[in-house]
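Taking the form predicted alone, here's one chain by itself in structure tokens.
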Amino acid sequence: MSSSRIILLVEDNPDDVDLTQRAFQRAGVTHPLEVVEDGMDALDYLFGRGVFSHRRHEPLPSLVLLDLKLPRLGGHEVLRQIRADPRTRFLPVVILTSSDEEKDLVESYSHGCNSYVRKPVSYNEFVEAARQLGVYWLELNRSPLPGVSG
């Protein structure tokens, strides 16, 4: 896979960040992985605000992996704001969460997520999930956003 497109991981658990980084490496997903730890930082990153103002004119990431349980601003609200803005309306957002609650699944799709993936319990399953996410969203999927399609 090419390493030109950025993946934004929105995850507050350092162990899950490390696991995701290692799983992507092992799965051969070589795209740069940018990490933010809460919902406010995710929106600031995407919209080039605050400490991420240097990103104002940078391209959007090709994929957002969004946890639901986040400090300061939860994943559902982050997703709602992403979909409400014309600049990010079509940005691929995959919910990557440990939640198995039906209400989280329904709410995520109601707010426009592209996919809902429950974090696998085993490392090998997580590696396979990372590989499939990378192949599908970064190589096969076509996006209406410039520079985002696979």
Contents of the next structure:
Amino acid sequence: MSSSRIILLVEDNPDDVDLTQRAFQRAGVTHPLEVVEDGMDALDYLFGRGVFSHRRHEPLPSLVLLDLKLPRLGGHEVLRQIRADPRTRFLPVVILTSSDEEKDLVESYSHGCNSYVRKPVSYNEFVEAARQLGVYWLELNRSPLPGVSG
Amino acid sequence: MPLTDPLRFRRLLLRAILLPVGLLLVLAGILLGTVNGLIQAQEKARHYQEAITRLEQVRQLFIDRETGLRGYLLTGEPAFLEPYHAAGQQLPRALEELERGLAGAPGQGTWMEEVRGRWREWERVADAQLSLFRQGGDWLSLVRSGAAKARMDALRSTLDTIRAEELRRATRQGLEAERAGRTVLIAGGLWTLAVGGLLAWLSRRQLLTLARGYDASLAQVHAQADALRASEARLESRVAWRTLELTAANKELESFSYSVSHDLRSPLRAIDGFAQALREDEGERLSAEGLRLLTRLQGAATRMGQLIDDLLQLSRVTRAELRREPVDLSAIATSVLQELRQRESGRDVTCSVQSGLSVRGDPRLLRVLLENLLGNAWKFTSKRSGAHIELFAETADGVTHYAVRDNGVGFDMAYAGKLFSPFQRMHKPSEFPGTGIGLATVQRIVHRHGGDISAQAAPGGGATFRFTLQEARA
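Previous: the form predicted alone; requested now: the form predicted together with its partner chain:
Below: every chain and molecule of the assembly, starting with the one above.
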């Protein structure tokens, strides 16, 4: 499976979705941004289940931007299940959240997130963050192919 | 009745000892009296026995005299007269002794008179016989007349009477003594039995009283211990309940802070973001005033974001579990100042940090503390050249004070009363930006370490913040 160059954004707040899309656009990150609004949808999307069963054989996204506070299934649990499944074990997951509670940081890293970015209030700073994330995770970083056991 | 009254206990104890001792003394007195009576009775019995012995002696002397005389008369041998004379010599004394021995006997005087009288009569006849024999007279017819024999028989009869009477008295006295002895034995035994029984009964009663008192005291002690345990348990359960409540309140506060951190910031981000989008997308169509308003809007959103972050920090400082470990205050200060210098590289600030300031405390909280104090110093020296910021320690009365001093704008001490309360500011926002939460956070950190903080400043004369960190005593 080749890299899809898709970015999956797991975010329930439509304002944040809109702003994130704009920020990536403005930062010159041209990769397609797919959006799911809660944790259950995120897992269904990744594993091709439920409304996303048509995606069963589609390639996985190159990067998951995961919010922590989500309806139905929270970000921590989504991350835990992603890491528990051999297909998504090495999938790059960046936590993108408003929280900078130590507790959240510790839990995210212990579940195996690849990075933790706090959404800044200032839009300009957010654009800069989006730019750096795009450059680093989609251009610079290399990940093993999905399903490879390590 | 509990034996809590020591006087009562002493009285009881005294009675338990004094009563048996008293009763035994009475017993001993009575026994002594009776034994004394017994001894006296025996003494009397011996007395009678002695009188009888003397009586026998007298009788023997009379026999000696009679037989001595008779032998002499029959043989003419003077040798036979020896016992006659010896007895004659001894008799007066023997009679005196007999009289003494009979002292106290009711017939003593009469008896002795009779004995002496009859003896004198016999002596007269005996003398007559003897003188007739020596003169060669007819002593034999005198003997034959039986005058001497009759007199001697009368004398013997008197002695027999006395003997019988004395024997009777001796027997009676012996019986009396025997009865007294028996009485002593029986009375002593009975008395001992009675006293023993009484003592046993009294001891039992007193022991029971003591035991009851002891039981009562024990019950009281038990009751007190139970009450103590109960109140302890109540206290413990109350503490546990309070702890539970506090834990719940803390949890609630934590989730509240989490919500504030997460949810309150999102709309702000949207405000700033969409204002920026408006500026970018529609900027050309907006007037200069419209663009200026957009800038104000974004500035307000940014400031509110900062306010939320500062409030969160203040709340976190209160909630966070305090760790106690060795912390190098100097190293933290140096690192904080380095960051400040990097953020504003154009500033000309002389910093001096006393080296080797090591304390025990929470490294994260102490970093927040220094970030705020040094950040303030950095901020309030921004409007002058030759800015100077220092961190040093002073020890007075065994207490170490740590001080952050700057030569910035300072402030009027008249307004310093609420310096450490949240949202209190000493300067206009147009002069120096800030939320007024930093020093409140600093004070909480110091208080949580058991220390204290104070400020000293003058308008235009810089400010010095001194704090202590009470080290936990092992």
